[in-house]
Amino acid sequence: MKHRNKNIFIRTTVIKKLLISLVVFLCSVQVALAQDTVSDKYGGQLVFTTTSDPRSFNPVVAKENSTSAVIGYLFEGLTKTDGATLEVLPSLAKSWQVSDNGLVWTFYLREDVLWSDGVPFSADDVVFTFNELIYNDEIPTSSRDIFTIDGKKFEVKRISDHVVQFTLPMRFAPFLRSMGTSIMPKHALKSAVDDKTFSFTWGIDTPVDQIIGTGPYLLSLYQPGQRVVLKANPLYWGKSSEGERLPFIQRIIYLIVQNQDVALLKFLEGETDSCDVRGTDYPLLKPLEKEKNFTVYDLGATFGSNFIVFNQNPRVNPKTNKPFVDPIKLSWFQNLEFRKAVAHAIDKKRIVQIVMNDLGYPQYSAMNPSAGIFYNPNVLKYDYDLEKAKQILADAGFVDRNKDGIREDKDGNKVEFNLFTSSNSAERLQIAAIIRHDLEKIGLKVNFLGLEFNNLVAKLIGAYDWDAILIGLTGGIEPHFGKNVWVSNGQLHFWNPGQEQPQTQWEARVDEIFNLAVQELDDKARKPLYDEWQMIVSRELPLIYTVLGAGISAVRNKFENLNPTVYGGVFHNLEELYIKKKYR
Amino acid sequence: MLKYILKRILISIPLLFGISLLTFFLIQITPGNFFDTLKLDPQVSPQTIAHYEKLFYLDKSLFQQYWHWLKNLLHFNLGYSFYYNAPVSQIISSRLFNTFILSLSAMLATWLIAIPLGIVMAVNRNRFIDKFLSIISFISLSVPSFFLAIILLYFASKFGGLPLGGMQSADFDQMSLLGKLLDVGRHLVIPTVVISIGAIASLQRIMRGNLLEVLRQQYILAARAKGLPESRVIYKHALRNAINPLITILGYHLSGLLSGAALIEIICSWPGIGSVMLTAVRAKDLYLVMASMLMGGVLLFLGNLLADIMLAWVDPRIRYTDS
């Protein structure tokens, strides 16, 4: 009996402490969730792969584009260009202003706003920015040749602590979009302008935690060829539609690989969070989506063009008083039915198969289809009709007379002649082979030599002396940073450069669109002008476009809130994002 | 003796000098520039890309860039990268370290493994360890180097265990001590051993014959006669003296140990000088060229003259007179 209740007892006891541990436990359970709901987001990693080291932590004398994107996330701008929408927002500027006529522009100036040392961001640090910085004729930097018209510079003005105002000489469209470019701290960089040592401050060599900015992260560690970590800026003003403090995700870790090769390999080995794909990748890729839980995105084309360029040049060359071009060719190139055939006999659909594994897109408009308004895609297409090329050839006077399956011209004159490309790039290489091969069935002879990239731009915009150029630009959102291979006194007007008078009418009314689309503020108006240039482009072939590729990138699912665009890549909005609890 | 290296080292500046100047003018032979890929961008002006030329001493003659080049040199300023928008001292020390310890990994793993393997091969000639380990070190001196580094990688990443590349992983920082060492001795397998593969194959052999050599020898035979144990005949009057010519082998690796194996280094993402050399030509930068190249020569003459010293301090038959 005596034991039985001892039993009982025991019995209630362990049930007492089991309900105890419960309610303890639930209370917990309770609590954390409680937490949850304030900092559920908090928290994780993101791992990249970039393929070259930074070259600067100074993104005004920055001057390529592998740095900007580690770069990017220290600095901001007073305006930012959405990833998505590609609509203007505002950043460090909260609102702005333009007077009537479009020349005055004022900012206000976020007031929340602490360098990462803690310092005040203020009027004064836009006035030296664009004053002492872009402005210094001792710092040779690209953004001076934005923010010039006409070789006038912008008067930027501190009204108060927190209002700018920039004069401009002249209406200029663009300019809110390239408010965008980063601010920069006055009291961290005052001192190195003054001994004119600005152009190599901020290096790779200077210790991370010199660099100061106002953007969601900071420069935590940087290990020359193998990795810059960045790590959230606790004093970041930002904050999500929920009133989060932003950024979510910690730190980010950019390991330096040395070619698309290795970080395909440590993205499938689960190192990384992200991964470019080349067309070649994606049917290695895509089955593995499962397995290796992780998303292909496939974004659209992608901003870097492919075109023919074929010389018209008819300028003598003042050194050896010879013709740049030889006159009987120059007297082919010049002719548009020929440059039409030629377009008609690129072979668009097969460059895009073999080159790009079925991954990429004909390319007809002068603007990306990924740049949204601007873009028009009811240009006129060659479509590939070999017949029709060759019909276009025989009218226009190229008949293969003496039936060695090469076509002469009315003189006679075998039709010959050089295409060069970049022997860097793999990819240009194939697609001028396969063109080769597609003019040849028309009874072009092309010889075509890959030249080294130094060389080839040598001859591009010095020497003048090529036939026919396959070549890339990088392209953007913006169709009037293009200008200078539009307008007939460009440098980069590559077919005939530098024109004192345009030299033909359609070149005279693109001089014109870009004029009077540059000093047109909203954009719908701009649209028309900008849709007849291309459509003049695509009339007149002055570059023969080919295909673009496709934007692909690979994610691991581990993120939330993402929203990947061919502009603003997969990370855009990357402060916004944040990391699923279970790879924290 | 003291003589001696003076007279080398003096015999070297010249021959440097020889080595700067016949880089800087191929560098320059070929067309363009660093700032050449700065022209094809549509919002960069022609001033700018000037603005940058001069910065950079670019405007001047051939001869005033060189005598520039030369006339920091001899200040101890190695000139600034393009590139990388920092000084060149900055970015070679940053890298030498990495390469250095690649260089010492691969270097330890091949000499301690091939000078026993090539005793081993050349007591038992004929017999079936000396003919297997032949097969195998012909075989591996075959594989070309790039080419296993590319096997050895992609097993790794097939079957795991193994970092693809690189010399640290993402989260090294987090590490303790330990786990450091451990992380980059996980790191240097795959280039340790397709750097010393080739390398343990060739020196297993040349020590192989050497010893084989010296063991035809009639002091050799005379020991043995003695009654000496066949061990001490070996290790205490063979060996000594077959090692003698790898002495010079040495050397030469010696002076390999920082300019590196860049090619398995740019296979295998580490962070040394290779790739920064690599980058440095593809790019036209200039004086991080020069240095790399001037370094490399540098360090073959240092490797070159430690050999010879070692080798007159080991074999008391070799003095260096100055006649």
Contents of the next structure:
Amino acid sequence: MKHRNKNIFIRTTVIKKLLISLVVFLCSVQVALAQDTVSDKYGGQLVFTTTSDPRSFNPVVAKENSTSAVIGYLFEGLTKTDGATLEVLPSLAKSWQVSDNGLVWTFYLREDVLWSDGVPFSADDVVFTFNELIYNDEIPTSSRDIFTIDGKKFEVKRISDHVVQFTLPMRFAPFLRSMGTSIMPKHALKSAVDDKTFSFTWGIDTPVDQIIGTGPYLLSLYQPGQRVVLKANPLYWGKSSEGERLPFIQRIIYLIVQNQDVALLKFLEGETDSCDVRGTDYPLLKPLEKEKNFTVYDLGATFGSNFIVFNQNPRVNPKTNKPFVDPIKLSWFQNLEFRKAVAHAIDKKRIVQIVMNDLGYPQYSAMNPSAGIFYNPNVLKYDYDLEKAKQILADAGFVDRNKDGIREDKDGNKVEFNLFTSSNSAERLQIAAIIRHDLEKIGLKVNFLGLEFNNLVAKLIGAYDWDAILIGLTGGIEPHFGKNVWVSNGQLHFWNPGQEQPQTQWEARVDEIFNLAVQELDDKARKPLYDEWQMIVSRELPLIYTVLGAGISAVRNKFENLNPTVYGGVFHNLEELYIKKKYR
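What would the structure be for the form predicted alone, rather than the form predicted together with the partner chain?
Below: the lone chain, stripped of partners and molecules.
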């Protein structure tokens, strides 16, 4: 009976929502049509490519770019960062106040925001997002790492329908910028939290019309392995400086392709509007700008990072009762001298020359030059020196005792391991091949395997059954937003995850640095702390950095209002872009 009543309740609720949606939708269409008569900017579509399917439509649990890139336009935070000026701007919050001691922040929410199913957005959604999602220990979200300071959480409470207050346990330097985290709809997700199914909610098998957001676009279609289509949200609250309802572009299509070579081909054939340009593609694309009617934008060093990571996880897989990592290999990977030797065997200059056509940069630090003040250029650098690498290995007891070209450890075990990377990235495949070649020169046997990106991520942060992985992370201007990687209990502390207490002294110090630096409001005072963190990383080498790409994009000459920046990329102001009439 309870089940039947529940179904009746659900049907009734759905009907109510549909009625609400219909009323709002009709109103919005009328508004949109009226505005269309005074603006000729509406219409057209933008076609991207992506080399992986999204793993989820749930931004709270997403940890990979293949998901966040696709759903980024569906959700919004209380604030947003301007992609050009880096200024923190109002978004779902129209204004805010802060107490004199900097600990109590009061946000005044917009009153004209509707969820895409027509339900009004309110302070309840903000409180729900923080108290029941981010601070829910049963939900695996990286956001909890960011919003927890020295083990303490924010107090988030509703003051009224459109006023919400955050009380911080201590000062939090990037607080306003961090309020860009996606706010989620309580009315659509509360039952999943109560049922303890939230972590599996809004998976890729969810009907697209059930994904509810406040952003400028909605999910319209998902065909696995083929495409994801977004459509303009008719209820979106955003307006242009001239008062026109945003967004102007009515449809965004992500074509899912096998790799970047296919993405390049589709761009050259005119099937897509933008293409990430690898260094090797640049000589091909640049001369074609005029003939093919596009522009190549070189935005400088990207914010991301690329590295090799060795699995130092000492734990036992509870499902198999076997170690995640072979204890023999684990002893190698935990050996700092072993990692130093590998660092000396990576020929960054050659990788930049061969793979990136000289349009890249050697990377040594956890931050990069585009990050500005928090970048530390004085970290330890490991020059490419195979003889030094060989000597380090020999001194650490890794010697080729049987003269077969492969070293053995002090117990006579042949040093052989698997190296994985994404098969969707031709650049990473090439980089991995170069690194394997050099590692074999110093007597390490490397079995190189390419995996589809989502499978690689699942292995890295889910199965933990890997030896070494070549992969990358996105980045930004705020070091604290990488806390989920660097603190010892972080959700993406993938070389040794799940630590209840720091396993090493240097990890304990990094935990301390992140807790101290986030409480310091003066950037000049924060810098020495983050400099120390970057120095520690360069000394301890949990990640061995490789090379950094240049942010180069080719974009069809059909858009107005483009303002490409290294931080925001080409389409950071997508909802304000419009397509020239002849291309719609």
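No experiment lies behind these values; they were computed from the predicted model shown. Residue numbers count along the first chain shown, from 1.
Hinge residue, chosen from 212, 303, 428, 178: the C-alphas switch from fitting one rigid part better to fitting the other at 303 when the forms are compared between the two forms.
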